[in-house]
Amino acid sequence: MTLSIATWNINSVRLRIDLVGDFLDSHQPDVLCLQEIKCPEANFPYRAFRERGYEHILVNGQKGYHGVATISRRPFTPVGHREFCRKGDARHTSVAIPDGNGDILVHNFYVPAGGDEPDPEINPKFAHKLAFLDEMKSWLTGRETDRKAILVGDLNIAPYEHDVWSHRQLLRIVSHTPVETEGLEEVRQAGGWLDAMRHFVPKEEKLYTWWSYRAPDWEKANKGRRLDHIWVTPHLGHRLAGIEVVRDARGWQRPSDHVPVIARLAAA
């Protein structure tokens, strides 16, 4: 079975449902994982997806904040949501998609942004982010990752030098500080995850998925960061067939500051 899976921090699914619909019509991924949907389950726009053939939907929502949703045109089995750091935040969901001999487990994550000050002693939001990474590292290993699995989402960290527009200038900016980048690498390595985007784009090349709203001309300034990620376990590494960053989406009317990223898996 071939599989295409997209991840997108939509920054309010109801506000941008027309953009999501246009994206599904034009790119037609099998699975779409959204983050920062900013609505509870009851207010999620299910109809807009089902009208396009995306009938399988799992939502972990929260009024006004956070929230993730996994939408698929292929049947899946809901696996559930994990609560991190005992905060009650809606930041994770997972589903199992049939894949011939066994399933593919798909994790959808929205890691905390961490606030503005990169000091956990004075910034509780940054302390929460580091604790979240620690919990991911302890959980996503062993039998949790010794299988066919994909991890996608807004991980709110740009781990490598060329994942940001200026490594030197962003070393003390939340999302690219050493404690964050090292923490995310520890999560990835603990589970043996493969970075699907960097599998196709060498680390020496610039690669972004987010451009700030603060830039008057985001495209000209191009001060981006790679905050959105797709990882696969080694059980799927040989099936990676391509990656696409839909950069044009940042220029759509009333866009999210993130753009969709699509990974494609070949048949087994």
Given for the second form:
There are 2 protein chains.
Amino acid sequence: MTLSIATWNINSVRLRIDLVGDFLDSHQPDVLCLQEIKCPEANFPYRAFRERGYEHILVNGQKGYHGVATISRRPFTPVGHREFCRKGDARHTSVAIPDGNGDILVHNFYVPAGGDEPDPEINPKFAHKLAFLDEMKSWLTGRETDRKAILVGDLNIAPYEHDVWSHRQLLRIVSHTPVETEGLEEVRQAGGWLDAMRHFVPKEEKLYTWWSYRAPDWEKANKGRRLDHIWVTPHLGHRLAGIEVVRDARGWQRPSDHVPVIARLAAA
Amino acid sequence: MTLSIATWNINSVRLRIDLVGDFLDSHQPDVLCLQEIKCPEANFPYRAFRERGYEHILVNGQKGYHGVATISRRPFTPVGHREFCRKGDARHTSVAIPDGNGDILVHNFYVPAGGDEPDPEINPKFAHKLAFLDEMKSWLTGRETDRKAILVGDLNIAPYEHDVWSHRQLLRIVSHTPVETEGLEEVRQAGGWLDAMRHFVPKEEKLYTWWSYRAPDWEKANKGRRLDHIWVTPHLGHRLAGIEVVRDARGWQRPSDHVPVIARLAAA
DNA sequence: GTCGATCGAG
DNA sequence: CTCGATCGAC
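Swap state to the form predicted together with the DNA from the form predicted alone:
Complete assembly follows, chain above in first position.
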């Protein structure tokens, strides 16, 4: 059976529920992983999903900040949320999707943004980000390597040179500092993950999933970053069929600053 | 020449500029007096008015609160704003509209709401409202009596029994307490004004211009109040041709809690 | 209920 | 620039 899975930092799912509906109608992913839903589970707009046949929903939300949700038109088993860094933040959820011979485990992450100042000594938000990466690394080491698994989300780090519009100008900007990009590479390698987006798009080619709200003419300036990611374990590597970055979404009415990314897996 | 003049507490002109445009397109008043524009003059959405041929605009605005604007498709001479109660509030503006033999003076007022507790000793907002009425009375006494003049606005008082859904239940509710209703009558009589709305609608008939946001089913409950008024001097009394309360406006998308009131004057 | 201001966060 | 929370005002 094939599987298509999308990840999207929606920056308030309630405010943008119509955009999400349009996206599901037009792109029909099997699974949608949202980040920054910005509401507790009780206020999640379930109906818009169920109306469209997305009846399997797992929400890890909190009031006002962060929050992730995994939504699927294929049945899944909720696996649970891990609370990283003992902060009470809703930044992770996981589900297991039956897929012929065994399940595919799907991790949905929202890594802390890290504030402005890239110094953990003076910026506790940056320290939190680095601690989160450390904990991701140890928790994921060996955990899914020998299974069929997918890790998606807003990882808030653009790891490679051409994941940002200017490597040089962003080296001291949070999301592209060496301690973060190297940290994220360690997480990826420790878990044995393959970077699905870069599997299809050469590392020499610019690839973005986020454009700041502050630049009025985002399309012309095109000062983007690749903050959103889809990783798969080697057991799924041979099934990777394609990647789509829905760049158009940045130009929709009242958009999120992130766009959806979709990965398509061939049948086993 | 005929003249039609509308008054509308818009509760943020920027948020509801599309509603205002629709109203102008559909009802085509010569003059529109807005209250509670809630922005300084610099942020006033002039373009939407000019695009529609309303090229004469006088704004007395302030940041976040209150603010009035008089908008006209007929030329006028700005007369100025009076600052009542030395509070720095933007609650009045006036213009003079050439009308054959002499001008028609148009006063646009936003009287303070007065808070919840109808006791000036313990509620300074109520004291301010009463002081505002006092100052209106002395300032207007004899001032326009012998001219062609119109006074419109959100006066935040429902003066007569049938200006509220329940006279008995509102006697101790701010906007319908005796000290306010009597005070407003004194203002009206001291200036020699005629109540144009009650000129057409008998005092025994319910007449409202405002329905609270808090009542979810405003139309069915119909617990309204007549807070918005159009007064004219005797020199214009014989020209009063009709009054329209645009009640529908309360049911528009994201409405103001007040609806527009339009007065039509016949040619001299 | 609905607004704008202010704030922290992105 | 845009979001939600909080607040005071209506």
